[in-house]
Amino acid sequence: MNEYYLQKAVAELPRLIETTVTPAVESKTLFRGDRIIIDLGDHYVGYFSFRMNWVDLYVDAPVRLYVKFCETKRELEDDFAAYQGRLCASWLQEEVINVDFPGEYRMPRRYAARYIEITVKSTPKRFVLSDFAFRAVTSGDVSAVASPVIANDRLREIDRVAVNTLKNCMQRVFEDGPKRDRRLWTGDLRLEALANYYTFRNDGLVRRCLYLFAATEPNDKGFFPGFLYEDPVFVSGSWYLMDYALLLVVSLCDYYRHTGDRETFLDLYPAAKSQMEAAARAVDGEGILSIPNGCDAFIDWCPDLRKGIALHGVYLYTLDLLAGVLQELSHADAEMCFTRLESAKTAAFEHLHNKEENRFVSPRDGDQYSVHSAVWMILGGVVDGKEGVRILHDALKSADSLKPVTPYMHHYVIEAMFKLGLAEEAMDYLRDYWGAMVDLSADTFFEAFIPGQPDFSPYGDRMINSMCHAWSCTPSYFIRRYACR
């Protein structure tokens, strides 16, 4: 662990704004199997609270109640008895608990929901549940959001949706997902990390967070860890992603880009060079970066992906950022990383292009052809111009090819379309993938989605999935980046 780091991490920790929801709810008297439902009009992150009295008599055992905390509406006809997924059962928002005394009741727990549905288990007699609140947490200071000043309607809808997103993610860090994980992880950030220069403008979260990774425990490769915990306790996560360690010298960059940080930058700028460093020892005889024994890559959730060359072209993306900041900066490395971006890049179209088919498929990839892999090469820099159009057209409508099945996935799609001039499609594009989502009703975009296949998750079970995923709020950077004028 890296103290000094650290310790510029436990600097920048956010205070954490307060609101209380009052739902719409009259007080309830209640017997054994009743139900009820608690509507709090959206999405929020926080604590549950209400008060128990009697009606008649004295309520004289306790009051068993179970308290279930849903996302979405459908969550609430979910039997979460019947959860058959790979992830532990105990991410799933569900309480039995034990009132004994009348009085308010404070649920410790901190949950994410919309919806709460109390039923009664046991109880000897009567009795009434009233003064029911929420007291909703975030470290993003909605006053701070400027409405988006754009004509068209589901595009507005969409960025409010997007921004409730990144809110309800925005707490100590930029968590992943509030429901389940609650903990930081370098993709996310990179992604909460550009929706929020446009929106919340919280650049002291920006720096806490890449501190904090600045401050974890490399592996024997020299990668840091693709997530971490820092409540209550500081611990490094014990899964190393290399295209994850890649992005956070990314967000390091775009934090620059952004702020004009110099002296931030230049002192992170030692943990961003050992990543690099330890992708340059990865890259093989033939020019390409390999994944070594202890490392992996996540690129997305497809099923089945194969991902080393969207790997690869992860790295082209971070040295193309990185030496552009470094010239920039007039830093000695500004060279070195040029120097590495067009052997990379030679290395890419040699060995990762299949010329005759002009597709980016490779045996290294067993001859896979997916819309990830292709994007990332036109995010590397091997491709552009109309050639790069055509590759990425052919990619997405083939039969033939993986399609993204995470908006993390589907934000680099659309980035590959601005990269290409594509800024019609772009938005087209988003309105139909994130629209769909709030077609059915999203107060908050999903961690996974296939429009279509309302059943999908890559955990086995759509119970777990992550209803506010931190990676699905950059419709909000989109939108107030190239659609407001």
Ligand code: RAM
The other form holds:
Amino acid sequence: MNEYYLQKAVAELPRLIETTVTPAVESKTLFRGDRIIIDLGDHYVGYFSFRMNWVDLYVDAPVRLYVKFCETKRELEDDFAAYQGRLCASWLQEEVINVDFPGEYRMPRRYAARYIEITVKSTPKRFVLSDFAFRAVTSGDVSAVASPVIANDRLREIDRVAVNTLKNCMQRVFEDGPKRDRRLWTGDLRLEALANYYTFRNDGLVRRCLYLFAATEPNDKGFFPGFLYEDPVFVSGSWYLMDYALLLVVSLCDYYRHTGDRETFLDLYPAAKSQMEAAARAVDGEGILSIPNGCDAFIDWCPDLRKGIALHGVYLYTLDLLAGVLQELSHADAEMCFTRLESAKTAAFEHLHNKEENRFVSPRDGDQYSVHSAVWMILGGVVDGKEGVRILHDALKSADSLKPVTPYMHHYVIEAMFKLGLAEEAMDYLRDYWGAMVDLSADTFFEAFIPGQPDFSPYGDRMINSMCHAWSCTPSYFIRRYACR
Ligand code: RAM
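Form predicted on its own done; form predicted in complex with the ligand now:
What follows is the entire complex, opening with the chain shown before.
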């Protein structure tokens, strides 16, 4: 662990802003088997409390309650006992609590919820629950968010939900999802930081997260882990995602571009450089970034996706951004970055592009055809102009290509459209995809979403999906950057 970087991160610990939400629920007289549902009116992250009191006779045994926290209305009907997913069931937000005495009861754990269901499991006597309160926490200061004129109603609504999503994921770090995982992931950080520059402007939080990653332990190939924990103790993650390691470098470049903070950039540059060196070592004889043992790539949760081409695209994209920033800073490494970029681009065209089909498919990825490969080759600058547009449209329209399943990957589809000058198409795409979540009454945007497949989950059971997920917040970035006055 790098103590210097860790101390820099510690110094940027944000203040959490607290707001107490008091739902409009009357006090309720309850007995065994009764069930009540509290609607907070919006999705929040925080701590729940209430008061318990007796009605006619003192309650002379503990009141046992089952309390379930739901991010969406649909979750209220889910039976958590039937959960069959591959992630640990303990992420499902449910508790059995025993209220021993009358008075205020504060639940100690943090939850992400709009709805709270309380079922009375056992009680000796009737009792009253009242004074329901939810102490919401976030490090996103809503008063700092500008309210630009967004002429289109649909986009305005999408922007509102996206800001809410980001707000609820902004805690001590940019969390990925406040219901599940609750940790800092590089890929999520990159997108949250982008949206943050156009909304909350909590640049100190971005700095803190960059320093936290720079403090992690690289694996034997030199890559930082894709995630970390920092509370109550700093723990370096154990999954080495090469695209995420590169996106750390991208995030640092974005940070410099949006803040002009040269000092922080240079302070963190050695960490970024170590990731570029690790990547350069993983480039094989054909000039393509390969995935060494002990490493992995994420790209998307699309089942069976082969990731080689897309990963190489992430490498090109990173080299391109970094070379630009280094050149602007007259840094000696700019030259080397440009050289690597050019040879990696030539190699991509040579080995990842199928000349007959004029597509990015390669035996290296089992000749698999995907939107992911096309998008990342475009973002990596391997094709552009009319050719890029054709390749993207073919991949999106083809019945044979694998399609994105997460808002994370859809973000990069839209980025590719903007890169190709397809601004209008990009905004339509955004409106259709994120708008479909708004049509499902989303208060916050979901971790994974395939329109028309409401039960899709990357984890084998929808109940574990996070319904307020950081990487889904980027409509605010696109809308505020490109569609506002
Ligand atoms: C999941 C989380 C997180 C993501 C990783 C790769 O566990 O959803 O957001 O970054 O996967």
